[in-house]
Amino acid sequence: MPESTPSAPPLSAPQKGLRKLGLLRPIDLALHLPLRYEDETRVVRLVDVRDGDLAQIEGVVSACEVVQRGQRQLLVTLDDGSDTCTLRFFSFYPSQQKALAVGKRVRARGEIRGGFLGRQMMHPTIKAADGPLPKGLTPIYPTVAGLPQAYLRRVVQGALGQAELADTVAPEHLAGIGLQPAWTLRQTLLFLHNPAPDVALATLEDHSHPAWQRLKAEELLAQQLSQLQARRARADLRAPVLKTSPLQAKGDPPLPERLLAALPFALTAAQRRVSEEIARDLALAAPMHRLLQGDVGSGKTVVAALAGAICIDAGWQCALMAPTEILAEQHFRKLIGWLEPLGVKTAWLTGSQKAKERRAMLALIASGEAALVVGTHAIIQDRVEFRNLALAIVDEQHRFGVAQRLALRSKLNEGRQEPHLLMMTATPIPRTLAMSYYADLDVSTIDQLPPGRTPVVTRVVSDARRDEVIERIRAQIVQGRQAYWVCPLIEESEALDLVNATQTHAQLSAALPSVMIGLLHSRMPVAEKKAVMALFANGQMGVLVSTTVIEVGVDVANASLMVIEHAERFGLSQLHQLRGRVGRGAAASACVLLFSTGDGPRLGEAARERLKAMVQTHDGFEIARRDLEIRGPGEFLGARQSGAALLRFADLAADSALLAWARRLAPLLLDRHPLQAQQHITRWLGGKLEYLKA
């Protein structure tokens, strides 16, 4: 019998914690920097401490007892010779009780509170007073359950001695932006993990200290290098060359020209410009990797249709993938209306299709008879085989993960070629974000709305005036208009979402008994969703109560009022997307942002800023800039990073000068010092580079 391979010993809880945080290499630990620091370098006398101070005291335990006062708690009296302080613990272990036995000498660190019962500390940090005081500030690291601070400090210190920390950025490049070239990377990291007690804590915790500036610059450089490397690697790949032929076999003009002639509207100057940018890319042998951004209602679908027409005219297939069936179906209806009269066969593919219809669509796609394929993520399943896919269009690209976009690009089986990729978003990308996370893409911007779009008046209204809002809906219905009422997504529970939407539907149905009021939410069967949307789209339904499934892709020109309940819970870009569902016809339109503080405190500062921005501007690019300031990059990136945060330390709003420096230095380093550049990328990003391929 062959010998069995001994299994690896099971991981301890701290080892599992390190793995969960992605701390697998010595360099990962060396770059795992403290969230904050505690000053345990000195002990103060109680008599010298003011109420509210964060202090470390040392004394002898004079009393220790477990009492039942409302709830079980451990009370310890500590006497430092100048005064006494009660240490109060609501959760504790027998070992803690033993360590705090009467007569023990300990150090306690926490906030001193005064009161009727004398001075006290709630859940202080306790240490035995049997060793010397630390010489530097004590780092407090980001951690997870089962990974104690003491263990983290020990392994980080060990990693600092093991990690490869040779400088990859020349001193003269650092000096150019006012950084300290005399400090090596090793010295910088040793300092940040073990700062001296005389350093201003504020400069460490707000990352303004020169050591932090050095690290943020290196992190941004790693990002720029990786993006530039990905862009250059993609330029070496091959893709089908897509050019329209001057005349078809039957003597017809090229398909894009026939499509333009058949459209019931003229393209805006911005639509023509981005269409030309895309056409130039498609005519090259390197795969296009372009992001098409445009505000809500700017006309991205027709630009996508023109790109598809170029592809189909050259004899290849085009696929358009959307994140939801509602959005995919809207694209499908529009594209069929534009392209089928011109002789283009279109296939429709979603996860909810009946088996017979699905088999028929799969056959059309595999044979190449269907030149255009529209659908949800069902398009990328293994059973879907294209005859010759040359252009993949992904709408609302931030809603798809890396693996999904890579799967779509792998559907071309022509030698070593891959399809051109056009990604679309109605969430405009702020300039600093485009310069950093999207630096590997070419970006086309539709910065002009089609004529005839009606400005939407936006009002912020307290939930206490809910009855007035319902009366406003009644007035709109009388005028023959329709309204949306959107309920918020409650992340903790889909069930709560459903209850919220269902209760609102019942309330509106009771208040407006003569009006058909529909309900739309993510748990409904697809056929039911389609039926509800059809009733609303053809004007039979007066009010549609919905969760955020209508955020994108719903286009009903007769809808003139949007009510967003608990608007304070939504992100700014999401509010702007929802507002874009109205104002699509000639009627004056309005968006009511209903906010509620319930029985709790007043609206938070960030929520107030979001609602204020919605009233002040309709410009999607200004909305995006403010959203980046308020919420950070997550709202825009969605699944692009596949959960791996590529910027842990740098702040795009505050560190724009460092970003500009990294953009200038990246091509220089990659061209002149490629080995150092690769070492820099590997050090900072490790295994987080996969997302760049998508």
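Numbering follows the first chain given and starts at 1. Think of the rigid core as the biggest set of C-alphas that the two forms share within 1.5 Å after superposition. Keep in mind the model is a prediction, meaning the values are calculated, not measured. Compared with the form predicted together with adenosine-5'-diphosphate (ADP):
- A displacement of 2 angstroms or greater separates the C-alpha positions of P124 between the two forms, with the rigid core held in common.
- Annotation: Cα of Y93 displaced by at least 2 Å between the two forms, core superposition.
- Once the rigid core is used as the reference frame, the Cα position of V47 differs between the two forms by 2 Å or more.
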Contents of the next structure:
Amino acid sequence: MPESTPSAPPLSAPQKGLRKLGLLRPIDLALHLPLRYEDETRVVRLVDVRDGDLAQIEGVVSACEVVQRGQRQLLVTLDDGSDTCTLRFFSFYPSQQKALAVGKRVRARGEIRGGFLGRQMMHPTIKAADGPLPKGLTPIYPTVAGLPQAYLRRVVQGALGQAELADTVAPEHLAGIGLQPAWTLRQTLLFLHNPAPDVALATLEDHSHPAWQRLKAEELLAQQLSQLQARRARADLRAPVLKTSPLQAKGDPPLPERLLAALPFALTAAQRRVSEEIARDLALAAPMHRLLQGDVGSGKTVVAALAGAICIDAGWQCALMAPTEILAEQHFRKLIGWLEPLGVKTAWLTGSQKAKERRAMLALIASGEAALVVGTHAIIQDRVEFRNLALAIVDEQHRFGVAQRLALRSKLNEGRQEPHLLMMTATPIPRTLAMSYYADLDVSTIDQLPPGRTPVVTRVVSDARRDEVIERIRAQIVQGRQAYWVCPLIEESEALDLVNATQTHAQLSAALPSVMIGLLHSRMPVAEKKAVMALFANGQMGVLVSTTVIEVGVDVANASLMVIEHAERFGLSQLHQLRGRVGRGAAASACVLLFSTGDGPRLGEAARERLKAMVQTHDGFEIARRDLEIRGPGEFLGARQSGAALLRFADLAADSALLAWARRLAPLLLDRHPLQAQQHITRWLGGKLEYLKA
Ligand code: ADP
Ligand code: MG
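Switch from the form predicted on its own to the form predicted together with adenosine-5'-diphosphate (ADP) and give that structure.
To see the whole picture, the full complex is given below, headed by that same chain.
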């Protein structure tokens, strides 16, 4: 008989709520801070209240009835001796009705409205008036369904007594940013959970109060410390030293030099600079973790190829991983075109490969015969064994999670060595984010486009003028150009986007009968996708209608028009990426952002901001900065947030001075007070890390 493991008692709803919020340790609760506060310390007399006041009143219920006046509602009359007030509830539980029975003495808190039928409060908060008034402000915590404020308040208060709250930052370090060294962390937290009623509430709510400054500084410090620690831990790891040697077997120049000589163009100054940064890292015996960022079309692929050439020249294998098969294939073709003539053997690995082909590729990779491996996630699967992988390049890194990066790193198991990692992104990371969330990486930036590009003219056009847009496509085709038409991916329903794209495809086919019009959607088999892409890439297909915004890296220089339907539904970075598909050749290119207001009279605020930003700027960094402003870091970071706990309190834009302080202090603390540093990291991030593993 298998032994049955005793199962833990089921969690109560509030316990589940705590777990959902990641509030496991006393310190997690102590650091779970109020969103705002309510002042329940005073009761006012009804005769003294003015219309519109937010007030707490106390009195005896003199009437309580459920009436049907258009809508079912509970009407309660409260008499405080000075006057009466009607409390009105449109939704209520029997328990509430009971608590408000005639004769009960209660406190009601809400906005007083003086109507023609007398004073009233809509949906006030009700408490039994059975104890003294609270002495401090009442904290309101962020919570989830099933976890009531009262329960949360109780456990937080309890945790404040249990949590280890000794200061980890010495007073002299706090003085540097004008923080009150007289306040300990314990006092800071006690204050924020139970502020005195005379505090200026606004300074608590906008987090400008010194106690909040102190806390945000600590939070940023924890982030900097953990990233610095990760960076130092990496410096202790070994990686193959990748250098080109001038002594080649056949007396040829080194591979990178031959690649450069064979390219049909010269590198831009920015490409040269970042290539040198990468080459310097590769020549070190510790693994590189470098992020290569550059706007769409800035030419990251050739920089990746050069890094690969250094690696291969030194006798090691290089892998390039892309998030989709189409992107991977595009890289594959480009790299083969560049490197195979120079004698580099390449392998190709994807999920949709036939078993036989795949086996052949795996053999090439395992034997080391293939020096360059290009593919999708298939590359990091367990069965894929490299002979000697020394450099892993990840395109569009934000589409890959931490787990996948770790898997790549584990592909070299020789004597505690790890491969070098080069991550590429076309979504530039704003400076503040780079300094905080990405502080564990080195960043190289291509801040210049190859010469000869003409800027893309961007227009925002109402969907009502669709016909004019179709005419524009016709004009482009007559000139021998091609166009993209992108339909939005509707996440709740793949079927719906298909309908949308299919309709657009039919409409365009009818309007432009002599033009080949293709359709690419997310659920098509890969082989079909590839066939469609091939027709578009070789110029036979005039228009490509697509829902797969995924394939952002496609490179068809002859395409000069990008139409984005329902542009209001796309994120700013996505729009920018899509626009980057055109304007790759010398021809004048355009991007049309079609919008539809749906049933409403006008677009929402955020959507309008996004479209406006697209017209105003082409600069990927500016776009990224605005995107961060509109969306906040949570969404911006995407997959990365699963690995790095998000900042809860600090605001990168508002708190840049605190961030700078934390950056300065982190190395000092790690060097001189390693124990406190560790304690600080565990305090702030420990619970979250364990929680993520669970
Ligand atoms: P991205 O950074 O978006 O990945 P790509 O690497 O796809 O950009 O490059 C965009 C296009 O520009 C490609 O066709 C590429 O061959 C070309 N290109 C890259 N570098 C240069 C350069 N220095 N001069 C001219 N064209 C270049
Ligand atoms: Mg690219």
